[in-house]
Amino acid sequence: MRACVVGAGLGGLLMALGLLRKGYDVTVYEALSYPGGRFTNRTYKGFSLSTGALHMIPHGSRGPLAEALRRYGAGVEIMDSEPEGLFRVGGEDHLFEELPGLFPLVDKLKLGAALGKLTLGMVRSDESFETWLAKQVRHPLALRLADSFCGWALSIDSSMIPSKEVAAIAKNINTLGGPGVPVGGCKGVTDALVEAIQAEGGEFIYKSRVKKIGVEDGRACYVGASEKKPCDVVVSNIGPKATLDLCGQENFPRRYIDEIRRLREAAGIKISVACDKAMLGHTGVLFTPEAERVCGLNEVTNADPGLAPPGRHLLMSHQTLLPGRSIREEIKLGIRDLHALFPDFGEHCRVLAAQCYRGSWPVNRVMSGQSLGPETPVEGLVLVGDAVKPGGYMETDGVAAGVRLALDVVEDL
């Protein structure tokens, strides 16, 4: 049995390795000259800057990605964050469990009850998280905390996600724990997967843009790049919209095309900063609900000093990019936030890069809360990647959980 994987991002790499373990002959096509896509590193002035995702895994060593890496023997050390996260309010940093203490007594009780419902996954409402939360707690800090978390973790604000999805995410955090930093950053994971794929006999073809996914009699049967390669299974890791174009929309029912067109990407801005001292001093996330634009930061060199030159630190911030906003102005506002958050920022820090993720290179091809499964109306065509995340899973752990479902789909073909 032969499988072609279109796109060597995280989802494509995990799927390729899973198919190899099932006995498939696997060829991976990648338009770029390197694997990883939005989940690898590029070195700049001695600092390892990520191409998309931050150097963090949502559930650290306990989530679906870590479990898949262990199962496939891809050796990656993941440093679980300690603390998992802090929230800067009024110039002081607070643990999650300390947040209710920041509110007046009545709001404190209401927030405690709301957090209990979320962490137990008891919220079933389709209304936005913003709307649901406003019914629970009217204090404005509650919404700021919600937007800070959603902006950091999902690159959207609380008005853009159903409350039941936030509850599913909160339940997973309660069960699996918070984030961790892979040693080597994103590239540490990508390199381990590539090495494992090659050891299993998988083939990579770089600088090879797939021009067509051939569909005959309702079944995907070949991939057309520099040459036509017949196969039994086609895995697309380039997003559902691009997949439709490669296959030809005539091969899909109208309802499926309409479903794909309704999907919306999540966009964001990441600012990478070189520091001559530790600005956070821990391996977790610093959420910034009182900042104007920045939603949160991490300092990955506290977990892996090798991500920066000796004696230096790499600080990374993330903010949402909402429709209609000027990228240039948003970056300026983000940098202004960094100066406000750290009074000595100008003395110890220097901005390395400000990267914008949108369009064909977004934070997420489908924002959290919108549902799309790995199966398609075309037999033998399976989707993976950040457009296919099961409910309750974020970012790279969502990608890994989606690949697990995709492998089940292939099993049933």
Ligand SMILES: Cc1cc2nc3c(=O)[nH]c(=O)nc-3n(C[C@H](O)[C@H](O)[C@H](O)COP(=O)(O)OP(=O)(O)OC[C@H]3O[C@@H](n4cnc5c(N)ncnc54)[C@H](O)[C@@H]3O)c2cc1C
The other form holds:
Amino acid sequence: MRACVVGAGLGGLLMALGLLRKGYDVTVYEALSYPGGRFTNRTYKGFSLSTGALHMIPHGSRGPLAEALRRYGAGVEIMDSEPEGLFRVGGEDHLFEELPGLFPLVDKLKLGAALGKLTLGMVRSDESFETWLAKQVRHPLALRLADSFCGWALSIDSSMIPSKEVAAIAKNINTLGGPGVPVGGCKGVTDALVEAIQAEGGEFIYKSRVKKIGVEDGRACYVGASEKKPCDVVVSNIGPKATLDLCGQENFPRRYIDEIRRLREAAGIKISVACDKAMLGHTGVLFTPEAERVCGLNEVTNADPGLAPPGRHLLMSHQTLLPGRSIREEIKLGIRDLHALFPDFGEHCRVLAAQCYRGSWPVNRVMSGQSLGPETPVEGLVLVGDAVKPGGYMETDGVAAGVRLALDVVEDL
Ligand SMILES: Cc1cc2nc3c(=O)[nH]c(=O)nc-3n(C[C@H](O)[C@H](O)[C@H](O)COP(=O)(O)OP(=O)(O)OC[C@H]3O[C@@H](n4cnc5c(N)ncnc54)[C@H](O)[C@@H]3O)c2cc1C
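Switch from the form predicted on its own to the form predicted together with the ligand and give that structure.
Expanding to the full complex; the earlier chain stays at the top.
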């Protein structure tokens, strides 16, 4: 059996390995000259900047991605963050458990109860997280905390996600734990996967943009890049909208096309900063609920010093890019936040890059809370990547959990 994988992003790589293990001959087509998509590194002035992600895995060494890497023997060391996260409020950094203590007594009790319901996954409402939270605690800091978490972890604000999805995420954090940094950053993960794929006989064709996914009699049967390659299974890692275009919309029922059209991406801005000293000094996330735009920061060089030149640090901030806002203005506000958060920013830090992620290179192709399965109405065509994250799983752990489902779909073909 032959499988063609369109796109060598994280989803495409994990799926390629899974299919090789099932005995398929696998060819991976990648439009760029390198693998990894939004989860690899490019070196700039000696710093390992990423093509997308903030060099973090949401559930560190205990989530679905780490589990898949272990299962496939792709050797990656993941440094679990310690502390997992701190929240800067009133100029001081607080652990998650300390947050209720920042509120007046009545709100403190209400917030404690709300957090309890979330972390036990006991919220099943479709109303937005913002609406649900306002009914639990009216204090404005509660909403700012919610927005900084949603902005950092999902690149949306709390009005854009159902409360039941936040509860599913909170429950997973409670059981699987918080983030971790892979040694070597994003590239450490994707390079290990490429090596494992090649060791199992998988083939990569780079600089090869797939222009057509051939569908005959309702079945995917070839991919067309520089030449036409017949296959039994086509795995698309390029997102549902681009996949429909490559197949031709006439091959899908109207309701599926409408479902795909309703999906929304999550957009954001990442600012990468070179520092001559540690600005955070820990391996976790600093959430910044009181900043105007920046939702949070990390300093991954505390986990892997190799991501920056000797003695230097790489600090990264993330902020949501909401529709209709000016990118230039948002970047200016983000940089202003960095100066406000660190009074000695000008003395020790230099902005290396401010990058905007949207359109065909977003933070998430489908924002958390909207769901799409890997199966499609075209037989033999399967979707993977961050448009296909099962509920409760964020970012790359969502990609890995989605690939698990996609492999089950292939099993049933
Ligand atoms: C700013 C930012 C911060 C993030 N932070 C984190 C984080 O800290 N932790 C985390 O877990 N996740 C994070 N993410 C999300 C994470 O990067 C993505 O979820 C993940 O990398 C998506 O992988 P994917 O499998 O969907 O593939 P993609 O990375 O989208 O790869 C798709 C590949 O397909 C190729 N391609 C496209 N069209 C074609 C074609 N026609 N033919 C052949 N190839 C094609 C592309 O070149 C690309 O290589 C972040 C993302 C961004 C942008």
